[in-house]
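Consider the single chain below, provided in structure tokens and representing the form predicted alone.
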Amino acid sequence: MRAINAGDFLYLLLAMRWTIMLSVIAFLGGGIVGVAIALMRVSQRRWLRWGAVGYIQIFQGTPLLLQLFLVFFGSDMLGMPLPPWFAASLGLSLNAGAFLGEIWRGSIQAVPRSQREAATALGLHYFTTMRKIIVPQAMRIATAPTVGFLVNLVKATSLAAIIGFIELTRAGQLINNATFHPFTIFSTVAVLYFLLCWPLTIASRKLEHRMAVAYNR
């Protein structure tokens, strides 16, 4: 056991960059999956809708920690071991895709049905209708809940510590093992997470307020 020094706090600050990078990668990867899931959920083909529902039920109905374990240890059993960084990115992306897909599906279905009927009356193809009419309106509706989900995603990256990826939480564990000052170390970790999430929370609330004002107009 040793005393906490400035280098320990610097190590935590440097570890924040990996939390940020993992959050960005998981959000982008989850966004790609989420777009596919959302479009499948509103598809006119039943087998696509049921496939998306199955995906959502699996990833929303099981713990994220278990999903990370399956990706990390499962890849090793298949003879294709993944490093913790890649396994964490993949696991979080697959999980985020299920939630983003539902957020965006709800936003698409929130667009008035008259918009689709007008596009059909004009003879527009399904994909043209989605790309030029429905999706632009749905994006406006989805912005606030999407930013809100990003806050949860940032906090969820802490679970990557379980599979050995050194992000903010794991860095705190390592420093605590050396100094044995858990209250000080993990209080600092909590503050750093707050500093990451607070601006996103404020942005989400402002977007929700702006949408409410626009809707009332």
Given for the second form:
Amino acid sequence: MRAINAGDFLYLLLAMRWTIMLSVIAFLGGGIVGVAIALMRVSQRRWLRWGAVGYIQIFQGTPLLLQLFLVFFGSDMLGMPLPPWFAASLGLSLNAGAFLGEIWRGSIQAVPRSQREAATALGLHYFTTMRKIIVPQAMRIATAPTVGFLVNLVKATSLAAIIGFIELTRAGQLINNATFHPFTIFSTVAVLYFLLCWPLTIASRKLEHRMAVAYNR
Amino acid sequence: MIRIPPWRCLTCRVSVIKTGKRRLDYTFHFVDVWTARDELLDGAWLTIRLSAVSMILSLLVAVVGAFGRTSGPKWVQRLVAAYVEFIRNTPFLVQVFVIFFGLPGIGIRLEANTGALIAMVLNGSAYTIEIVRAGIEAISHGQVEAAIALGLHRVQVFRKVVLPQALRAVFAPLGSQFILLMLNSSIVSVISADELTAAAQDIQSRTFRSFEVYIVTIGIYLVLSLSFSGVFALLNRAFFPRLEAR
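Switch from the form predicted alone, shown above, to the form predicted in complex with its partner chain and output its structure.
And the full complex, kicking off with our chain again.
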């Protein structure tokens, strides 16, 4: 056992990079999955819609921790063990995809139906309609809830600590093992997470307010 | 070796995918999970109880908190708002660590399951306060004014007029919050509270059948969350029939 020093605090600050990195990777990965899920969810084909519903149900109806376990240990079983950072990124991306897919599905459906009908009447192809008419409008609606979801994603990356990826929470555990001042260390970790998440919460709230004002005019 | 009849063997061999040199060749052994089924069921039962108790306690905290947040003095409003913001912007895992490892440092020693319960209530009530508050703020101001005009005291107004309507409005989000709480409870396995995930980890460390154990456990969680959302939908329809249906 030793005392906590400035070096430990620096270590935590540096570990924040990995939390941020993991959040960014998971957001990009989740974004790709989410677009696919959202498009499947609003598709004309029933089997695509059902597939998306099943995917969302499974990922939103089970704990993220077990999803991470399954990716981490499951990859081992398949004979290609993934390093913790990759397993965490993959698991978080698949999970985020389900939530982002639902958010974006809602945004796509919030665009008035007549917009799509007009585009169809003008003879635009499905992808052109989506790209030029629906998605630009849906994106404005989706911004606030997407930023709000980012808060959840940053918090979710802490679970990567349990499968051994060294990010902020795991760094806190490691320092605690050496110094044993759990209250100080984990409170500091909590404050650091708060500093990451709170600006996002506020941004999301502001965006939401701006949207509400725009729609009430 | 124990001979298991083929129709009950719960073992299947997969050797299908061949990509280059790599070949998936794995025999699933669900037998080990089946043998430990009692442990999993006990874990699931504790998960349900833990979630239910913490949901009820958080709801109680939330009613008081939401009252303070909407109609308390300024400093109470600020305090509740700060609490809600802090809990909602930090990970549950870290909160569990602070409570379970941090509190003994200042002289409060907790048993694993108690620590888990306290963490879940502290976390859950922050979210529930926001839900109940939204319900309170959705009530039209005329209701409150009418109640005050009838000579009811401020607490009476809250208890008899505001709260019943607010709870009715937020029944559905409270149901989803319960399911989120239940899924989140898997995280308390890190302090070895013996709920479902901890039971799964226990079996895994004994049998090394990680994939089989975790896939079955995920299945149990899925069944739990689907059945609870079904139950809540039914309760919602039973308690609060639609106004137009009357």
